[in-house]
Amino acid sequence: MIRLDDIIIQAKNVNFYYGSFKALIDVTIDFEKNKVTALIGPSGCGKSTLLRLLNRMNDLIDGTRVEGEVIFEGANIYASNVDPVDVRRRIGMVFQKPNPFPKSIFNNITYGPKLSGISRKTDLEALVERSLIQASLWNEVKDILSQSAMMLSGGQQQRLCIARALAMKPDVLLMDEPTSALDPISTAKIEELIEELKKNYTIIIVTHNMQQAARVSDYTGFFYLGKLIEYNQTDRLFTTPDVKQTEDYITGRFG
């Protein structure tokens, strides 16, 4: 379905455990460069677990265990010689609820780059401007960069969190229900932003909103009880799914 040259991340035969609970069961999925892939399915089906697995965020949870491989640009990110901090720099993440730091807008964006060694003021200023432009927020905040990020609206805070992730110059951006806490206007702005960002980034988004998946994604994976039931181009999955269970879910018969 996806040419090998176009794949940026591959999950191969992945099983994932929270303690003794098996949250993902033998998941194999390829993610294409510069495309948007949506992961859909009912609550508790494993889609957010898979998302966090792709940049080793689950490492931060006690008692978890991974089997299988996650290949990112040719290397298994779970190999013993791989630094999870480097993985998270290259595979950024935006969470369900906006989570700006209680700092200025400027310092929110420069926090990560400063930790990674960027210190020249002109470099940081250029990085802030570039990241905010990419996140479609620059014109709204360029005159208030020294003010607290906490004073921004929810939608602005979420775009700031996207800018903060982009400031680390990742290859992939993971989004875990990025609009579920936002109003319809803010949601539309984030969706427009996703369409723009895929020119330069690979985006993987978890969403409960099937209309959103249909609007923003090129590929969609349907998960149920820890298994990947079907994965295909979004148009095809929504119009002529191969699996009856997929059809039942997207037509509202369950879930």
The other form holds:
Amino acid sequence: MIRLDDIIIQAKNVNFYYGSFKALIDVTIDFEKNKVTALIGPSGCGKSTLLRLLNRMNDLIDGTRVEGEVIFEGANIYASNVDPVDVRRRIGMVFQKPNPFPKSIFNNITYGPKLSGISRKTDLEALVERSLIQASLWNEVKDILSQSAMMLSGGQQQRLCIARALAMKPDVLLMDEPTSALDPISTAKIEELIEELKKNYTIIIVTHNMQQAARVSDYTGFFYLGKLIEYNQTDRLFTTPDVKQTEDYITGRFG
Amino acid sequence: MSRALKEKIIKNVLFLFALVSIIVLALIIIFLFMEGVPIFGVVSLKGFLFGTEWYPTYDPPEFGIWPLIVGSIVVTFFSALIAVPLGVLSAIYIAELAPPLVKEIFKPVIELLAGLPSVVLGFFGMAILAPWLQQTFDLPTGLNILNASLILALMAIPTISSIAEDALYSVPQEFKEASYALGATPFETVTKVVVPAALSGISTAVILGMARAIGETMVVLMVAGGAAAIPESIFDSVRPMPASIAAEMGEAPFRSDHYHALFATGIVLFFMTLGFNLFADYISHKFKEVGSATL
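Structure of the form predicted in complex with its partner chain, given the form predicted on its own:
And the full complex, kicking off with our chain again.
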């Protein structure tokens, strides 16, 4: 359904284990460039595990194991010669709970770029402005860049985290339930932002909120018990799903 | 008996116990001042603190504790030079970088070090370190500042290490994840995110470790050498305040000037450790209130 040229990242026959527990079972899925793909399913279905697999964040958990391949721009990111640090610089991530560093707003955004070697003050300043504008936070914070990020509201903190991820100029942005800790107004702002960002970025978002998946995404994957049950265009999956289980879930019969 | 009454009795009994500990402590402090203050009828406060002659048994006696204060400060300073890097770095290693197996061994071993009686450490300093220092550096005595600093550092390391480790553990996992997701290595994450976020706790650890070193008596009594003179090199002997009190109290006649002078030395020591503790408390609260400050 996705043209081969448009695939930016794909998981191929991926199995994933936490110790002896198999959290993902033979998952194969393609993600299209400059689109928003939503991953939905009940708690514990493996959707967050898959997301964290795409930038090797699961490496940080002891006792986990991956089988299969994740191909990003033609190469397997789990190949032995790949440094996970390089992967994470290209594939950014926004977490469930806003997690700005206890540093100033400015230093939050420049944290990643500085590590990757940008040190000229004017470059950093330009990057901060650009990232905050992209995350539609610039007007609210442009006068308080040197203040602690901890004093922003939850919604502002989350947009700061998005700006921080964007400052790395990633190709793909992973979002793990980015609005689940936010109020409806902040949620609406983030959803608008996602709409805006997909012009330049590929976004993969895990959400518990099916309306959110329907509103923001182009493709949706439904997971259940570690398996990808159905993967389809969003409007199709939510109106005429191919699989009975999907229909049961989106109509609220389980989950 | 009704449940409410029972609760009330328990509450009051516990209050009584808490009160007893506080009253006892207060009485000790009052006693310390009552026995110490009379010396200021013999010597002025300035003469006592900054006088450079400590000859309490001469005729006429001299009660200047400046050499003792310098002795305490010098020994504490050099032990800090050794203990702070070792304590903090070992905490960072154990909390953030060590593989689980190494952590399981290192953590209890360092905590065990805290359980070593100070007299045993002092004995080690006297019987092994002192002769070695004397021979290696060709000194008149191995009981000197360097020896005392080394042994005091050994005592302060477990305190610093375990408190700093707690501070590092309490840095939220979310900060580390955010750092890794931005392409930081484990080392960069530790130095640029975890340690800054734990800085107030680490400072507290350092200060409490130093407070422990400055008040420590047995070690300095055994290995500092006991010379009540202002030192000129780290191979000189000194007589820190606690050592002076412990060594002389037995010989000072009851309620004599010498006796009062030793209590007054105790007051000075009390204020120094109190200062350390208040400072530690201030640092650990300062950053907490703003939900971690701007770094």
